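A lone chain, given as structure tokens: the form predicted on its own.
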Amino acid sequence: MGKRERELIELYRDDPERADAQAFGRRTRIGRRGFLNGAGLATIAAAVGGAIPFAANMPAGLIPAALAQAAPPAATPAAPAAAAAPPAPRPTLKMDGKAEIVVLQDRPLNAETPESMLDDDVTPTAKYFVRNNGLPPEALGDAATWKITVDGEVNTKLELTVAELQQRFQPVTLRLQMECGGNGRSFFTPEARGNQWGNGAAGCAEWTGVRLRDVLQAAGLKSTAVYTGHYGADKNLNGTDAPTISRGVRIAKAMDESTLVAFRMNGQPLPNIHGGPVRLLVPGWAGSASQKWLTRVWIRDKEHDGAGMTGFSYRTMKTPIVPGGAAAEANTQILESMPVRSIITNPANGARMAAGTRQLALRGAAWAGDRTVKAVDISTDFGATWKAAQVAAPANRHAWQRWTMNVALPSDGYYEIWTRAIDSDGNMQPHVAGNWNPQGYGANPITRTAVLVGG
């Protein structure tokens, strides 16, 4: 018996160059051919479960979204690829008060929310992603007596309990979007270090707290105040007392009216898993600045240099480098406002629709750090054409924006719904993740959602 040729799906996982040659034909002097050859089209159509109406528009080398996350097991004579068992499901969180979101790491606990579970205007606490750098404190005591210190470049050092915060300062309630700095990391090629987040390390809950600005004004900022340094009560994994993470922001961001010292989430006392009894909420910037289990805000006369502020931590490249190449720390800049991003929350990736379905009602969310989203475009033909969705205004500054659109489908088959957002400064999501960096921050390529009609 001769050597069995690997299936196309396996080749895309292990040898993309050879897979391209099989699916799209050999390279020519002007590059890859822009269409599938007959054998490649038949193989991919079988793998995704149906005909591909817009196959002529598929970019050369594109791995279908239905296959991109996990390849099926290798085919055998007894189990051809089209009938191969689906990939094993990823582990999900089993915790009281939390939905079964996807676990990426268990120590420290990190879990993301599938995009289809983010279909609410306000993200329920149960569905909110979990991002930890250390271990949550176990003995919290009475939440009302939890104490926060504000010191450093201030006229008056403050030591305030949560109860005193609530009594002394005007509480506000805002819908605020937040995401992990590494959201989208899995889209980088080659793989960057860290948890391989998709788009689900994000959410937009309703937060109640007091403005950090009001607290800092009560302390009296000195003219030398330029940066904050944040500290929390989470425990270091190595058993030492060293902070697990201590990031900060420019004073201008600390004084933003949306930056909160938060003690309620969706109308309820802030849960321990989300930083309760009190945390910072610095919307629009990397979530690592929103210190959980907050104990101290140190006002600095220089850029903060705590854990997570130096080296390549939460930094992107000033000047792009070759992906996977050597990076110089001098060529980095602190990750501040997060890039524009859009997601499809309905239908779910991999959804199967009844034969004869010719209309899809799409829903999703989009956000853009400190900016707003001015447009969301949708394509159903692999980016050959784009149409504008209806984008709602944010409920308040730094809330995400919901979008909707009805799209027509010409026939049964396999479709990819591509989504890209454009922010108020004209920045648009790229087709592929750009500006590769060692720790994998800022990846925001277009979102691709696979849908099979019939099949």
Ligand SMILES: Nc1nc2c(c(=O)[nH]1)N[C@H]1C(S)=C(S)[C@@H](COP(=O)(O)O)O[C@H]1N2
Contents of the next structure:
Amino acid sequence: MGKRERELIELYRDDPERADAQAFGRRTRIGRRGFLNGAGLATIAAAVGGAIPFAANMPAGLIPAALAQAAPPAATPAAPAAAAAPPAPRPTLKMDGKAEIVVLQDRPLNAETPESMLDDDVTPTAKYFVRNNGLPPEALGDAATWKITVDGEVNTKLELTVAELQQRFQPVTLRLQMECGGNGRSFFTPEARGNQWGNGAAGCAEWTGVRLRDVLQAAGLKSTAVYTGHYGADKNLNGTDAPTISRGVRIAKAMDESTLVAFRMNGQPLPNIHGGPVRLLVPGWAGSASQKWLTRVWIRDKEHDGAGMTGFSYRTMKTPIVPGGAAAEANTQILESMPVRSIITNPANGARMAAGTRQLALRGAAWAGDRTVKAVDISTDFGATWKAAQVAAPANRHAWQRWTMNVALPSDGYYEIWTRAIDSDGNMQPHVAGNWNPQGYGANPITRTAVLVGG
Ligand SMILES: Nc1nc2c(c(=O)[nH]1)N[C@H]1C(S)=C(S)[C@@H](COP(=O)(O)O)O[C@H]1N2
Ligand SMILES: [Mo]
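Can I have the other form now, the form predicted in complex with the named molecule, not the form predicted on its own?
What follows is the whole complex; the chain from before opens it.
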């Protein structure tokens, strides 16, 4: 690789806009940049490691996925050597019982699962992302003595140990997708505040618990009950007991048959790091509603106002604002059901295939909050043409849906696999993250995966 290519790669890391201008040429008077050709094309091709068969369709201003996204942390059979000069690998988690997922922050611990590690129908506990706002209890609590309280707008206040919950109510096991409200945040331009999640603050595990509905019915909801308020036993970063996070949901969601008080994950007692011995699992909504180390469900007569319910937390704009511009609190709404999203779980971003490879077996997952996924479309030519993937039905309501597709490649070179899902209401993933908001929720642009054949 020549000096000019190396410089361009570094520039993409440090100042993507300038790098882009170099590769694509200057803005013209009508505000559009030139097509990728000549010297720009040669430089980009060298930077991504191979010729670009569909370069003619590359939208002006597009930063190649091979340069824009972080590389998978390590080469595995499913994720072979990364394409030329990807960004430096990020640190990975070293914890008993956990796989080496990507650490975004140490304290509090926040770690996401690279898309290529989400290739199982049911996400193994080891690979499941971790999102903490504070410090988890030091040891796993005992199910025989750990108590949760249900109080507030109820006829009978309940205090139940986890063991009592298990005896008193009918246990159910469901595959439920859950993702952080900030999943996809790194796709916002300009950068929004918070952990820069890719698409991997998400998973679909098999959860066993009792329905929150059954517990609330046993307590008896008063007619004044409109909202829940959740509390957990984690410690604040400054060591105090002030709630790290205390969110809630409208009663209708609390009464949904998929909303669980969960004490088992993938057939095993819930581990400490995922909220053991007991947590809420509120699938399809921002993950912050799924309180870990659950100690109390307070039934409110108004919208809950605990930590993380107010200001710009877990809120999106009612009407769009200028990205990066000033936002008014009055123009925000609580993020409830998450928007439609698809991921590619095979191949990995940055995968390198043997020269002569002409067929790719693509696999992935898609989900859409409270809705289902109607279709997943795939493009290998920078969005010029799209074909429908095969999308499986969800195992149960609120389970993610797996998709597969075989695509043909015309020659060796650099490709990007683009995926976009469409939900049961007809909402489609947008080409770029829309509706920018200060803390960066709900970014769900089409997913791009770089693949290099030969080269
Ligand atoms: N008590 C407590 N519950 C919590 C959190 C927390 O910091 N403390 N984080 C929430 C957020 S923001 C998310 S996305 C999910 C993450 O669950 P996980 O760590 O099991 O993936 O837990 C939620 N429940
Ligand atoms: Mo979250």
